[in-house]
Amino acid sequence: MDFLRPATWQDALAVKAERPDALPVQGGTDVMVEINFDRRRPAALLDLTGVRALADWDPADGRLRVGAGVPYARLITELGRSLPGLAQASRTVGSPQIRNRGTVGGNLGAASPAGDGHPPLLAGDAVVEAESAARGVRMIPVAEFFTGVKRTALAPDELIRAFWAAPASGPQYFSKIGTRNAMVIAVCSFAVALHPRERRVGTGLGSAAPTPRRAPAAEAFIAHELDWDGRGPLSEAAARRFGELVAEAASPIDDVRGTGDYRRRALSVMARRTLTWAWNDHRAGSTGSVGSLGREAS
């Protein structure tokens, strides 16, 4: 196995290129468990850890650009507020070492269907910025970006440099069924988030089907439920209804961690209990922050 560690993004597109067999590796805590467990033996390794133009964050056009290369502990501690969804996902990744090293361009580059920051970046309407040497960069929908079991609609011998989000413009929440409280895959995971001035929401499914996906039926249903104008209280035959379609768009299988009926029945219960702490929240006149942590986990 060969390990290739450019020092620049010109230098990693052009290795790219040239070895589109190369596995990238951000943080390596996916790569690492797989090819220490022999589940993966990649014909080379592309570290990017040194390329120092993926370590920020940026913004632009109204929008947030972060580099592949920055890590969950500052996600959480210096985009807690503009992201608070994904700043709540990703306080449940891991351990602290992992948060230090972990980010979510690689988890994106992962493309695991129980990935922790997938449901939060569909329900932000999330862009990858991906690259390559020959094409230049291409913009690619968060929605359109998972294509199967661990594929992504990444080429070959592209790269990803960052993702685009909005600051939140409502409140968000991410909440996360496991088989314990920390260092655990998700069983199931949901998050929604608020567009109050578009007067909709948007919701993102983890580890319930082949991809992380979103619940289109459910978010059309709840949009024209909720009183954008009067802010008054989310009834419990909504939040239920909104709960069952949420469920209905899943399609999960039954492993070791649960049933693909529990995993129906969590994530009703969570959307239900999301939608109505980000409603509250919204009626509050707040748009929530990663400080609503204690939420996120069940």
Partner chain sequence: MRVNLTVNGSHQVVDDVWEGESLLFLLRERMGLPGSKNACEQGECGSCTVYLDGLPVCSCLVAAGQAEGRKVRTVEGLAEGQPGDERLDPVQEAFLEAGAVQCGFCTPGLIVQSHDLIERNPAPTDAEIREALAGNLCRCTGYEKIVDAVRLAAERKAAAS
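Structure of the form predicted in complex with its partner chain (previous: the form predicted alone):
Lone chain follows.
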């Protein structure tokens, strides 16, 4: 096995072009488990932790460009206000030790249907910035990034540079079902983001289908239903229907963590509750869950 340590982003792209068989490693919280258990023997490891630029984030064009190597712990402390949905999801990832190392770049690269970063990125219309030495930058909407279970739209010579997302313009919530409060892979998860300026609601479902996905019918229904001008209350019936449409967008499997029926039911409950919290925050004139621990979904 080779161990490749590029010091700059340009070097990293050049190495990846020359060695498409090299497996990128950032926090290692997915990669090292596979190596320790002999599930994977890549010809080479491409260590990205020496590439400083990946660990930075910057405002750009009214959006945030967040380097693929920013760990969850820093997303929570540094970006909790601007990306509250993602920060809430980040708080549920693994343990403090895992959050000190694990990154959204790695979450995207692993492309697990259960990855906790994915639902808030979907709900917030995030875009993945991928790059190769040969073809330059390619902007891939997160909704198009996942192509199958643990498969992504990345070409063999491409690396993830960053993700782009607008700072929250309304309340955002993330909710996750698991057997305890820490260290659990989601049985299923759900993220909602209100975009009041555009009168739109974004959604993201996790552990609910072969890939993370949105619930377009639920989004369209509720965008029309909400009283954006008067900020009137959300009717019980509309919230319930929203939950049903979210559940219908899922195609969950039965596995050791839960049955498909349970997942559908849980998704409808999480969707109804998180939407209600978000809309109530919006009515109260706050952007909501900023800096808080989020709320228990159960």
